[in-house]
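Just the one chain here, laid out as structure tokens, in the form predicted on its own.
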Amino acid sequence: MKKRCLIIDDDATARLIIKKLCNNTIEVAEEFSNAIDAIKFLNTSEEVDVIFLDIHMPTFSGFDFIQTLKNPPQIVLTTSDKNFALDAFEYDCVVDYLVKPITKERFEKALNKLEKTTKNTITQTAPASENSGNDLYVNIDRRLVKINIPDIYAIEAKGDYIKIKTETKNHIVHSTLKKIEEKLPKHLFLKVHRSYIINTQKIVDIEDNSVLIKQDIIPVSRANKSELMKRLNLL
């Protein structure tokens, strides 16, 4: 499947050039002339895999934009200024730094780097059912992040990604529900819908074909409701 990208640059010509360079290799989901509109898009739309991001933009720089992202995708910085390269690679999500004017050959090198760099992959040596520990490790922007399994209250499928929701933070990971389900203790977690796995101990309320966990109302399919009811300590 092709990667999906955003192009954020206040220069219309620069956006057009990057769009043409993407050609059929990478799908351009949307382009923006400012970071604020891009943030709104990311808050209301599906995830993207890559952002081609200008550094120098009015009122809100590329670095300001990166700092607003809780789970940034891969980012390729595009700029006329060579002086920020060291600053750029302080961010784990930055994969490459392209200096304008961008040539086709240099752009293709950036694409190769994107392919070699896996954004998010679940990493664990054994399924949780066979592992006495309570920890799940996920690879987020080339860093292994430890998640305490009992803190997970729900997992939602979002296209090619899953959102792992915990007591303190959400994590976007490139994986499937099936893959993470194999790594979770079966006495705690149950797949209640094709798009959701829940921690049954975190349920607050059940009404008809949905459960309330934290502030999330999660659908329960008919096929999975009977198994859910079996798990509950009913009076």
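Residue numbers count along the first chain shown, from 1. Because the structure is a prediction, the values reported are computed rather than measured. In this text, the rigid core denotes the largest set of C-alpha atoms whose superposition between the two forms falls within 1.5 Å. What changes on going to the form predicted in complex with its partner chain:
- Once the rigid core is used as the reference frame, the Cα position of residue 18 differs between these two forms by less than 2 Å.
- With a cut-off of 2 Å and the rigid core superposed, residue 111 has a Cα displacement that falls short of the cut-off between these two forms.
- The rigid-core alignment places the CA of residue 196 2 Å or more apart between these two forms.
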The other form holds:
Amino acid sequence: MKKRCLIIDDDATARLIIKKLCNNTIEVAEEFSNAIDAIKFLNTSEEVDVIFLDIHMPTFSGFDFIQTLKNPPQIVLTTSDKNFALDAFEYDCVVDYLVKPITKERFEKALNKLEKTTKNTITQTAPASENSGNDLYVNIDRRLVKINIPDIYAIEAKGDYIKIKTETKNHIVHSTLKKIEEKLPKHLFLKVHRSYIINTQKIVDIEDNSVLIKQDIIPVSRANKSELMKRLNLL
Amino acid sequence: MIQPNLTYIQKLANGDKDFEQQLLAVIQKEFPTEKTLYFNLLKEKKYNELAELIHKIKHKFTILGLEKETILASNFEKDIKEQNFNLQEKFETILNTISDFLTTI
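Return the structure block for the form predicted in complex with its partner chain; the form predicted on its own was the one displayed.
The next block holds the full complex; its first chain is the one shown before.
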């Protein structure tokens, strides 16, 4: 089945070009010259699989738009500036970043990436109390991938997804912090912020309102700080 | 010398003359309006809006194969926010060249 897409760009020529490039490969469900109209459409219509989204739009930018989406589809950013590339990949839903003028060859590359990237979901397993092992299985690209729990150093909430950070690799999984918290041993892991769970054994150092784990500086909320301090073997 | 061309459009169209005409029609319709708006915003000293507009116009430079001019437009887009007008004359020359080009196609 063909993927359905939206095109959001304030420039009519850009919309026309993307529509042409989609050709018969992707169905263009609708196109919008501003993000607000696209939000209204998404609130009332069927889901789409992909959004081709211009970053630089007056009033409401592409990044503003992404932040309004509860369950974002795959997003391909389009822009005349290369400067936003780093910001773009802060969002897990962003699959590719196309610099205008978009060529056919580059667009086809983006389509391939869209095909390869599928949403990952966490697999419901037994609660931690029944789970005697050190493993957590997550569903990634339709495969159950084993993660060695002690290797996890942090988990970050990202909208409807979580990023499980391990010594060797990061895994993006469709789940919530609450769900994964139930699967993790309480003596190792602690929720230090509404968006972060950390493995307390991996802490390098602690500052006022943050901890350093590996190379990540993770915020610690005031409410969780006392529990964190209790866990430490303080001199 | 500033020389707009249809290389990108023709490559993209890949023989689809309807698409080629459709895209050129949009450019021919939008560009004069954007050019007028540019001079109005400049007169009204609305520099942030002007930067947004230059950003939008810049995409048409890329479509018309004007690579160096796109870089100049990017720099002018930044400069104008700081009320630096060093590139204004060059930018306006590009606008005029494109206007002339669009009447020939």
